[in-house]
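Take a look at this single chain in structure tokens; it is the form predicted alone.
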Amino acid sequence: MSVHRIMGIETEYGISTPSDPTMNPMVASTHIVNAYAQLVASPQSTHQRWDYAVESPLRDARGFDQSRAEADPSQLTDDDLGLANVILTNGARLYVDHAHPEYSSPEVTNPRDAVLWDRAGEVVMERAAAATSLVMGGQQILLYKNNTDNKGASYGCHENYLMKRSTPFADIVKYLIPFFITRQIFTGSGRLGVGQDGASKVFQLSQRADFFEVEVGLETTLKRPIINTRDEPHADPEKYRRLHVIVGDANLSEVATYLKMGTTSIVLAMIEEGALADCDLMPSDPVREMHRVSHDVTLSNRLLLNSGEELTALEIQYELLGRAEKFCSERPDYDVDVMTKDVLERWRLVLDQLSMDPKLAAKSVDWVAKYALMTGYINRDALTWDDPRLQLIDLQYSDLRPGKGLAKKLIAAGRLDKIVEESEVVDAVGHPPTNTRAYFRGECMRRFPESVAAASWDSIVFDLDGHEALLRVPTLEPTRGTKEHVGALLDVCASAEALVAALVAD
């Protein structure tokens, strides 16, 4: 039982061009990615492309492939549209995902590292925006770590967890839906506005909740499902399933990100081990209840379950936490690592704080911190909830600009707790995790950029002198290609040709 598993976070950033509101967001996003590429890449390394050949975005975990003719164009993520794309030396991917710049973190093995390389993504985006301003003669493109423009559009912060292929998908649906619906109480980033267009100026817990319309499905931009069925493991498909989670908010609180990734990993471990077999917490109308939980800042709404029982989101989370604690207590001490214990302790602490008085969780939960800022202005200046100044606070909370973003100011003032040190974040901007295949990908980009023609999560394609054809090196096992496995080999290979020759010989 552990929070340790292969995981990662993909974040689409909100984007605006206040000096030129007519600028196409795809063009603006391209400026962001290209500016960062010029900032960090060598002249020889700007030609790499993403290797789409190994992707299968229409494969459904329910046992079929959706036809390309039936798919929405946004689902065809294996089409190379020629948009800006950079493979970073920290193993991450920075690219244009339709109308947004997206940072996809490298694969990590635990929730703390997920926080670290997600924070590195914020720094990458900050630097990209600053570089873009210089290139464009001072014209600013603003980036926000949020999930909606409050005009009807939503963009995602997706989580990915590798889990056992042998786990029945029906179990994933049965046990994760109640968990996802209710974890909003500590993972929500807060939003002023209800409904997809945000027309009703009421505060809610989550920026994403109102955009979900079905329980299970393959789509990510239309008819968004609580459980996404995309079956694209980016690893050995016989061994692994990659759970693609699209219900989460983009968090500025490091503790919220840590808990989001850690608690989900624990619940997945219980599902894999069959520890929730006698647990039936499924709401009778999951989509409706997802919305109702988000709309209730008092956390008193009672969800009607299929069993006929009515429980609050807090009570459901306490039930899952209690089962997780019991599951761990029945294991030998050496089988439950320090980080898993820490996640369990923080999970209980945040639930206790929320149950006593949500304001007690203001240093760890984004929606509580944002709500406190807004109510403070309301009380001080006698504002109403539809005052435009509050809408500005909602947006400024997620602003990445130094000195402008309200979440950044709270962190600097010690009013949002931290998980990682800034020196670690700075290092993670340029360096990959050492304990996943991201190390091999990132180090190849750093050492041999002129020889890398393309890359994906599970392969690197080399263009070598003396070889007419491109050479693909598969990296199907996420726990291989680590510093322990290939560090010494990389150190003795002065060229990509020598590296590939050594790999072939091995």
The other form holds:
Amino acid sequence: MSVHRIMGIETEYGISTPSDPTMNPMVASTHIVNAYAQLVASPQSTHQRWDYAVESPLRDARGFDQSRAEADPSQLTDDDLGLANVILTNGARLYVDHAHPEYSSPEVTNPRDAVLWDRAGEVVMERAAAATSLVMGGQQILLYKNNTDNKGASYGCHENYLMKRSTPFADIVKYLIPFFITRQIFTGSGRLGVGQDGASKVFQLSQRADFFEVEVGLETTLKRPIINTRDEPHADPEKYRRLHVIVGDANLSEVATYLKMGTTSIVLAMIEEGALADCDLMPSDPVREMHRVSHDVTLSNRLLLNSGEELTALEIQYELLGRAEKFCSERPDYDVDVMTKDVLERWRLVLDQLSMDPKLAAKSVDWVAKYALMTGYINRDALTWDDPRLQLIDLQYSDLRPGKGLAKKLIAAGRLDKIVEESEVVDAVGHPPTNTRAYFRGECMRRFPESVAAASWDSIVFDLDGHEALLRVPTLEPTRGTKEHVGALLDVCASAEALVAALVAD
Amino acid sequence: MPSQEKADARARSTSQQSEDDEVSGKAASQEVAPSEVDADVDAILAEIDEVLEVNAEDFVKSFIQKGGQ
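Switch from the form predicted alone, shown above, to the form predicted in complex with the partner chain and output its structure.
In what comes next, the whole complex appears, and the chain from above leads the way.
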């Protein structure tokens, strides 16, 4: 199916403590995670560790491993530093990554669910910040869903897509780079500042673009590549590859997140099935073009392609959309695949809007919404682009607090369109998707928190009464462990001991 | 009217990327016509006025992050 595949979003949130700017961000992030753990978990359940035994962040999709000695320490994401870590009942992971609190969503099967559990992550962070303030005597820790401090630092919002292992990695590189460079026109969250330090107070489409320096590579914290080669499938490596996408912005607009995940999933389906084999849209200088697309609010720059053609970002997107429409409509299940149709229609709509007048996309595209606010202030108050108030708007757009965050204000005022209902979001804070292995993980956390010693994406480690050793239950297949597979079993097992006994007998 | 020119000058002088990226070339497009301002926009700006942090300059300056992934 086109838009459907196992996917997820991991977001590192910006964090600050205005009343104590000297507070170490790792300490502040730890407060956030621990406060949430105490808020929602049973007293016994805050001790779970992440099960690093199965992680391999230095495995490269190109077929070799980087040595740990050669790697930058920030790449060693499987080093257990004893930092705060909680596995949530919705199957997500909440933890401290580097100097940021991070929410890694549970595995979902489609872009709408990706939006839902990403929004659940916002609520988790918002509640965590409120809980932290309570335990810290009213001292506020503020969280931002953005990707840069405009002073040289960037932190990520990564997408993950499960792909067929049989797809050649060279194809992924060849066809995804033109798509990633140009999708910024509807996935960008907007940024007032150009250059990694944001010194030039000029507006650009993307928070992340200026931090990308190479086309392909393993790193995520330095020399960031457009295509990240981290090959850590968290699943059967013979069967699957997890494409780890690091070029995206964190979106506040639900429609932007939906489009980002949906269009990327369709492009990946076309790559997997060879539908782009005659489609050479590769720019001659991808990194430079990525920056140029982001720096062009008129969307009129032409990208020089290897073929000698010169196309705008919109023209490249229209080319890919046209192929996607043909590819999807020829599939036997297309008539009943409502979500794929919806993604294609919204993809065309947003490109049409951006072509006619970008302002028409203000209800779905973050950068357009943010740009409209800034130009509104400029006109009303005769501000110049270097006015600190505009920089504040850039930052406060991503503030998670409902009364303070400007994107939240726009959503409340009906100025940013929604994809999911708030009641669904609240439910997704505590409950996992029912159609992936996240269901088994989340339900084990909800039902038997005192018996789970550790967990990871592809394992749950039980500490059972009557067993001296810990017992690891692998969950290598992301499409198993669903409610359909294990719901009835969970319902008849009153304890983790009974559950594991039943699983072993199976 | 916004004065993008000042920002442009800074862009040219401070950004190593500006030449490469045609920042200055695109700057004129960031001019905003007064006609774009309508009552609708004024209403949301008034709402935002109420919630913007005070002392924008200090607030923005104090937002310093460590790099992540």
